[in-house]
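The chain below stands alone and is given in structure tokens; this is the form predicted on its own.
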Amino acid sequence: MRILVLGGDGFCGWPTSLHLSASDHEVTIVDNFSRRRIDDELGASSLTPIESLAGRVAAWHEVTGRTIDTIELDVAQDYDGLLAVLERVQPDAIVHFAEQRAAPYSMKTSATKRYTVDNNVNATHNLLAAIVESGLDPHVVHLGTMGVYGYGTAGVRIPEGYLTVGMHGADGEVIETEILYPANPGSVYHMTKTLDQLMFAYYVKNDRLRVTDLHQGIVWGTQTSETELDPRLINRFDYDGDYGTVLNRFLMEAAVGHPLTVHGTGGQKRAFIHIQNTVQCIRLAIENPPATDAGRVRIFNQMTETHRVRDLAEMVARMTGATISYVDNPRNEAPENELLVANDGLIELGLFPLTLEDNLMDEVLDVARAYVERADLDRIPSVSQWVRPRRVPAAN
């Protein structure tokens, strides 16, 4: 298949592009390199050294003989350019990673909030509008987030996108209908993903587009079987307080001898998935597309296991001898929650979950130790505050 990967230079986009290329698909990466510019803005680069995109794809061709095309384009701002790319490439599938992905960054300042909304919402809507205008019928596979659901489950498993509800009609009879599971975003970033969900639902209903929305858990790990082939192919390793995911941050902190920073009580329960499973899920979704007349967005919960944050910290501490430091939680969230999640769809398509018990944490720890001299310990704390004090008007 011909596949466009929007945001293919990023943490999930790069290993996905390699995995799809290795699976004999024709891959074209579209990226505006905003993530690299945010590195400069934050003064916090990847722990692992990252080649330029041109250097990455050249190394992939040298190692495997396979070619990945690249296009520099801002999907959120250059609609005409995006439409031209669609008409030229005529993709069978489009993987949509072209969104600012960090909740803490989205809550950092009014500027980062506005950028997250402008970029994420425009990117998604530009893509959908351009597909309609092009007259093409590509399958859109979007990387969403489990965060659209919030983190309370009311004691039941969160279904894959949809909930059957009963309502009392005028005559008292119970009428059943299916709705999107109620959204409860926990940050501006998560809010943009809930808006994505509504836009997908509309365009599937109105224009019969084919869309798979993957509500992904927190990604951990760094390497995949493809990125391990050559040092020039190595994936990002974000460890800073804005972009570092919690387990990767714990393992990096352990590698440099820094206490593991647990926010609040650590009672937050979250869904997780290893980066190798992430790329496999994308491929499974692409190779098993929904029908044009499906009538609704296909939604999968892309996760493999759930853990409390403090349990992860204790696991890493036992493994490495690190100490644990409980710090103030910058987020506006419940200190404890339960999380039950259905993930049958991708399992039925053939996903084999990789879990923490498979010793994959050793791989992440080895990567962290190998590049420990690149770490900036001042970038570890999360300083983006969800709630800021408001000025109180002076009394008369």
Ligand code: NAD
Contents of the next structure:
Amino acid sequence: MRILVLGGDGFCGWPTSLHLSASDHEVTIVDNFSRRRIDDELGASSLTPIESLAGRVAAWHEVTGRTIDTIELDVAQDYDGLLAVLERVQPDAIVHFAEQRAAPYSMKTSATKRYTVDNNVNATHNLLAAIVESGLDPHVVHLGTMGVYGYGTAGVRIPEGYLTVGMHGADGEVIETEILYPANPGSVYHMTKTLDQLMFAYYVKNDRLRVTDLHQGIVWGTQTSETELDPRLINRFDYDGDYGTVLNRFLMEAAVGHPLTVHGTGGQKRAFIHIQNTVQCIRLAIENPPATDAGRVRIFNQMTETHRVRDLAEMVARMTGATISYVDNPRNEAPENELLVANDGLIELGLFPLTLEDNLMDEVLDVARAYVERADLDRIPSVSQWVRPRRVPAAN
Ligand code: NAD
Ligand code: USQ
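Requested next: the structure of the form predicted together with the ligand (the form predicted on its own having been shown above).
Now the complete complex, all chains and molecules, led by this one.
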């Protein structure tokens, strides 16, 4: 298939592009390198030394003989450019990773809130409008997030996107209908993903687009079987207080001798998936597209296991001898929650879930230890505050 990967220079996008290319698909990466610029803005950088995109695809060609095309383009700002790319490439599938994805960055300032909304909402809407204008019928595979559901669902197994509800009709009879699972975002970033959901639902209903929305959990790990082929293909490893995600941060902190930074009690339970499974899920979704007249967005929960943050910290501490530091939680989130998630869709398509028991944490520790000298310990604390004091106190 011809596949466009929007955001193909990022943490998930780069290994996905390689995996799709290795699976005999023709891949074109579109990226505006905003992620690399945000690193400069934050004074942060990937723990692993990542090549330029040009260097990465040249290395991939040298190692495998396969070609990946690249296009520098801002999907959120350059609508005409995006339309021209669609008309030129005529993709069978489009993977859409091109959004600002860090919750802490989205909560930093009003500027980063507005940037996150402008970038993410416009990127998604430009893509949908351009597909309609092009007259093409590519299958859109979007990376959404488990965070659209919120984390307040004790006892309920979160379904894959939809909920059947009963409402009382005028005569008291119960009328059943299916709705999108109620959105309950926990950050401005997560809010943009809930807005994406509505845009997909509308364009599928009105224009019969084919869309798969993958509600992904927290991705951990660094390398995949393709990025391991050559040091120049190495994936990025974010550890800073904005972009580093919890398990990779704990493993990196253990490697550099920093206490593991548990927010609050660490009672937050979240969904996780290893990057090797991420790339497989996306290939499975692409190679098994929904029918043209499916009539609704296909939604899969892309995760393989759930863990409480403090349990992860204890596990990493046992493995490495690291100490745990329970720090004030900068976020506005429930201190404890339960989380049960249905993930049958991708497993039925052939996903073989990797879990923490598969010894992959050692691999992440090895990568972190190999690049310890690149770590800037000042970048570790997560200082983006969800709630700031108000000059005029809220009424209640
Ligand atoms: P990332 O920031 O590493 O990659 C995103 C890429 O998109 C970057 O290369 C960036 O330069 C590019 N980009 C952003 N806005 C763009 C625009 N307007 N035009 C063109 N390119 C643009 O993020 P990631 O971790 O690879 O996440 C990819 C997607 O997966 C995101 O949408 C994210 O919400 C979702 N996701 C990620 C995780 C995770 O744990 N990393 C978990 C769940 C969902
Ligand atoms: N946390 C700590 N210590 C840390 C970092 C985080 O205790 O050093 C806690 C946070 O307070 C939170 C949990 O760990 O309770 C997860 O935080 P995270 O930064 O690992 O993940 P999150 O902000 O939820 O975002 C990440 C990705 C985002 C994706 C989301 C999937 O950055 O793109 O959408 O995971 S999910 O969480 O399922 O919504």
